[in-house]
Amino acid sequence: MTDLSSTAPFSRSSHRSEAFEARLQRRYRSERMFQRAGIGAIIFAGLMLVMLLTTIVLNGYTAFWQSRFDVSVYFDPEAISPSGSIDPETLSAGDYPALVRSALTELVPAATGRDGKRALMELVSSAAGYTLRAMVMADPKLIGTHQTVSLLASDNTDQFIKGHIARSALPGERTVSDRQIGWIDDLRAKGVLKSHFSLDVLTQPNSRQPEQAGMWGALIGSIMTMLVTLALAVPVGVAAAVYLEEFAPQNRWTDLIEVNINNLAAVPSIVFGLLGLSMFLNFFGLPRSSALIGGVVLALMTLPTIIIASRAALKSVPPSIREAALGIGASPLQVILHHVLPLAAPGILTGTILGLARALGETAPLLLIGMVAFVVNVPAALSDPSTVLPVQIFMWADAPERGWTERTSAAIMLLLGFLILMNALAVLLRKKFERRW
């Protein structure tokens, strides 16, 4: 009989053979390399997104500074009405910018000439004019008088103060030249030209000069295209869904129906696009370049991304939840809208906003149906004409002056601020519906 009190104490390493050992040792360094490989992916991509968003930021903070001149003006009545008249027809006619030119003028004698004022006047914007037509028709009282008005930089000037523009290059290279640098200098010296905050980039509508471009207009038609979309999109994705994963009979019919839905998630925008052109503007007649369209076609580009995220939330209600309410006397119907649908609205909610934050950054689809258009007008219902913050990034991005560079810069900024406030409801709403059920 064996004595097991005299017996060696079980030892796991007196198991194991050399070979073995070595491949515990090779699987424990490729764990340790795998780890070590997520960690850098993690990393270089937190690196790639931090440059990114500093790159953006750095081109597009400058937006929100302007240039402007702060000179004394003197409303000649010669200028704005030699007879004498205020009705505005006639105010409107005015020579504005010969105030302009003369209020710069007293500023820098040195401009003298055709060449020399025209000169001196590219310093100041095209709507420094507008800006004095549009205080006299607000008040004819300031015919006559001195007052020291607020006149936007032109472009070249402010990008030339930002440090955009190179001092240091040669006058072939710089939009500004040496006398206007010159210029420039001597009346940061006076005070006459400062940079101000301003948030004009954000409440001004579109314009050709950069100056005075600004994205309000964009903003309101994304806002307007947002809500067709989840007018259109939400309910019959939603009830789609809860009709193919509750009632719908499984069938070849079902079954095809699926399929489709599962296909058109992966159809490029594009295709969207060119529905909305063949059948909504060709066919119905629906106004071209608006927030109905518009909304309508991201909402048809949407609608499969939230059946297929609602499906998947239905489907994780457990089936006890529905035989519990079944067994109490509840209808279909009911165990569908007290029951089921609640405790899937975290997951409906995430879908929802993962379809609409795809809308809120398409442009494809949108430029076929006329959304490309230069549109200075904020739209002020569904059917007038209107752009999207993606199509004015778009637009913005492809000009040539330097401006449009930080312009594109402050849009993407705000268009990714409008994606995270979007994206910040949904988690509040989630967490409001995980709490109560």
Second form
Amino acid sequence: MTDLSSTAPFSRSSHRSEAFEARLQRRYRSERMFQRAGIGAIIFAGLMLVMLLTTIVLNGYTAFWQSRFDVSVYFDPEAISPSGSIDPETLSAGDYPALVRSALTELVPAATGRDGKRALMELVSSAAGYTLRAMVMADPKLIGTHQTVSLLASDNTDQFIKGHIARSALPGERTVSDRQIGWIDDLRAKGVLKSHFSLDVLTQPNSRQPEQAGMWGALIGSIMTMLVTLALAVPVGVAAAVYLEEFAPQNRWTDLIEVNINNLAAVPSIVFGLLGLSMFLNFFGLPRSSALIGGVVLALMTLPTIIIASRAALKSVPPSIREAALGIGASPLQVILHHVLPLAAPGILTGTILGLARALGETAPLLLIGMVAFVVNVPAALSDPSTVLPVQIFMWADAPERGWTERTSAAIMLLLGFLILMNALAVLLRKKFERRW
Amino acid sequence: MRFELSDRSSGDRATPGKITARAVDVYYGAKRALHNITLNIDGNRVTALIGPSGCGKSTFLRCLNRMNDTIDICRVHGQIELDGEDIYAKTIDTVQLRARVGMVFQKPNPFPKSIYDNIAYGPRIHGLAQRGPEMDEIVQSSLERAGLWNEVKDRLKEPGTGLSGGQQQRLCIARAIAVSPEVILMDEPCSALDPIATAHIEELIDELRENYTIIIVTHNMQQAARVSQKTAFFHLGEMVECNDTEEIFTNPRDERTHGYITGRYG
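Based on the form predicted on its own presented above, generate the structure block for the form predicted in complex with the partner chain.
Full assembly next; the chain just shown is listed first.
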């Protein structure tokens, strides 16, 4: 027997030497540094996120409050239908702004003359006349009566009340005049002009006037576009992934296909928009600005992501499961349908949802196929002109009036809400269906 | 080194020539994994394939139910007959072949489904039984034959992956039995199991010999000696020696066999 310690590469006492202790301390120190750097990175990222969200929410929450006049309106037969006829054509041609004007002048007798009345009318949204017309069209018996009606205030009035237009600014640098400020203060003191909670920003279609604009049309457009994308990209993507992963031989062709798919995943999205423009609009002549084309273009953009995610999910199913099924005589298709796909489903689902979330937030390719058009009607069919939330944000952010700022932020909040929902769904589904073997 | 040999008489119902392999060569791409293997396997017997790692015994085993077909670069030459029928003939369907030649793998690989569904899957896809009492009976008899029934009869709806390693492996054997194969191939079925579970499986193999032809690949020479009646020794892609297990372990003819079983290499 030889002495073991003498055959060891170094003396065992060195484990307790001071040099060893010092080395150990250094190792622990570097680990602590590493951890701190990691925590620092997380705090930094978190702060950035909080800053972004706070800015958006602070800018956007006021969009859910809307200033309105609660005024008594006299439905003057002279202005609505001088001939006394109540057929819809006559009623719709009535002079409804006159009713608004006389109702307001009653409240603000100081507004006299042409200029004074115009300045007074600037306080009310141009939608006020349409509100009255809609009321009369729905119920012609209102003609000749007095009714208390809630009329939308104009963008400038609303923004002034919300404090977004500073009272202290020089008269030439703000969009409400001193005279109008006086009237607003007066009407608010009388309780006629008030701020109400309102979901109009969500439930109304788009408009040229910020106080009337909502994102319902864009929301429906987004949902329709996503449905088209989902219906196209998922079956095609999963089928392609299954074929490439399970059936295709490994040769130059499949290598080439794989390289191309990976390349496509990195192609800037605007290129897909150009493709859609030249292929679907110019060559096939499909309807411009429609959710159909938007969905197809986004499906093309999402396909590589879904294929790559699905292939990774299929690859992660252990070969032992395939062998087990093959070993008792399952055909290759049965192996895939009964065993591999169910096990890969959570991964495929996660990849799909993340791909769709990206498509939901995509703007650039849709600009090229005309979805940037100003669309007032809520789309009812896939071929109707429509727009989507991110494009709506882009358009609103571009407009100059102060009222658009809060609406842009509100739209961003809605979009972020959807994205968070989708990502949470992805995490949930993965947690629920994930199996261990 | 002494081996405790299988004491069961080896001739009871043996049917010679269940499987015959003639001049089998297997290539993985350009690499030749098996050289000119000629081997006769008797029915209703346990044949052990032994040899050092990488000697080609698993490759040979996977030729017998054409599992190698799933590997793109693998090519098999030569002739393998099951009951006198060439299993590599064009007329042979691999799905049908694998229903006749079942397989148990090295690592227990139950499906991530219930114990019941693990067993019922095979009969279901082959249309051997309808859902209901008929299927229940197949499940029960398969589990009974695999010696697992008493342990799992109250939890057939629980996932098969929740069983212990040894139970999982017996579940896999029951799954193979459920489609009534003629031959069961076992690729190191005990290498992931503890000694008690191993003993269980070995007993089971011996009982199954009554009704099935069993071919087992093993690294464990004691195991080969305990369970098999015939043993084939593989070395570097060649089949060096095949004989009655007793002969191989007591009186090996080839120098290499002698070296391996006495533990000089492997």
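The structure presented is a predicted model; accordingly, all values stated were derived computationally and were not measured. Positions refer to the first chain, counted from 1. Rigid core here is just the name for the largest C-alpha set that superposes within 1.5 Å across the two forms.
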query: C-alpha of Val427 moved at least 2 Å between the two forms on rigid core; finding: yes
